[in-house]
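Take a look at this single chain, the form predicted on its own, given in structure tokens.
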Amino acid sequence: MERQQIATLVEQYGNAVYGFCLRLAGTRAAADDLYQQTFLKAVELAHKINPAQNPKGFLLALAAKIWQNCYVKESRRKRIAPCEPFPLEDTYELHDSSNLQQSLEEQEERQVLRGEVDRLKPAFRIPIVLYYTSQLSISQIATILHLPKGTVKSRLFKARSILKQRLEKSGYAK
């Protein structure tokens, strides 16, 4: 695989791999750097990639291994010299004032599943991320992630399980 075919691939698929980066790292500067990180490793692994065989979800691959080895390191600093980070502020976007309301309700319930999204396990939240934000298959998934089919199925049903439970502790059962 030659540069342009790289470049090729980061024009077809440098969207969806930037949102899953961004929803597996959850902030930008940490997507940024796992989007850059990933597309490097494309072009280091540019032979093993091929264009009929699905090469988003080979991206997606890389890009959950990558974050996946510096979760695991950033867990051991974690353990060994502790800190907690800076809370930020809660922003909103006001789409139109007659439904301001509604609006600010839906932001709230969408930034209060991401907050229970992102506290899961990896091995719940990658599939989660996978299937509903990247929006691939279970066949899919299974490849990226070199499991059984079974296996993500399992994870996805104890993955909105515990999203149910957890959801509706906090008062948004629907």
The other form holds:
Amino acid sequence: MERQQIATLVEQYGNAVYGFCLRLAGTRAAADDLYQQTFLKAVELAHKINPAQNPKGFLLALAAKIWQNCYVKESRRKRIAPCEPFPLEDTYELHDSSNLQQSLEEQEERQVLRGEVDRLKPAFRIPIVLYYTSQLSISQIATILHLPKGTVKSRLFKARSILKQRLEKSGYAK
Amino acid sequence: MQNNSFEQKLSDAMRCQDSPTQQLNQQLFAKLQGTPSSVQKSTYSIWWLPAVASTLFSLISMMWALLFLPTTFGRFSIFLLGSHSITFSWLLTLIGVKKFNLKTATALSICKNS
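Please show me the structure of the same protein in the form predicted in complex with the partner chain, now that we have looked at it in the form predicted on its own.
Whole complex next, starting from this chain.
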């Protein structure tokens, strides 16, 4: 696969990969880095990409692997010198003034939920992001992560219950 | 909280409509032009080399001790040192691979002329 074909992949799957990077990395700056690193790594591994065999899955797997490596380094760094990253700057969209309060509450709840997803361990966070953000099926996630389908299902189930518990603890249960 | 409602909330929260900025894509394309392609460059990791070298040297020392050292204490000491050296070199390699990204850190880039 030539560089030109990688550029075509950027045009075809750029949005999907960026969305995945953004939800995984948590901040826009980190997502930008991860997005670029993914495609630069794809150039190195171009011989492994088969356009007929789900290149989107390959790119998402690559992004997940790079993020996981960075996560390990980052966690080690945080243990030595703790610091808090700036969260995603969420914009509040107000569509209907009659439901203003409800709309704001819902958006706040979504933000809290995203924060809780960011706190999950990579083993739970990656399947959740692949399932809900990239809208992949369980079998596709299993192929990407080289895991049995049952493991993916159980990780999704566990992640959902952790998130649900934390959300209820935060007082957002209705 | 009902499961379906939670599922919907999670789905809404994780949905992402953002796309990469034009500037980011331009930067990426510029970097892509400067990156050598996979045909020209391949990587080969030598993460196993220190452990294998340590094992070989230790085995040679142990063999030498077995053949040439007259005292049992000397043989035993060299055996003990050698076996410790082999065990710990593999243990350190394992820790390096699992925890410290040793495989990518020790990758050699080989340029191919084709």
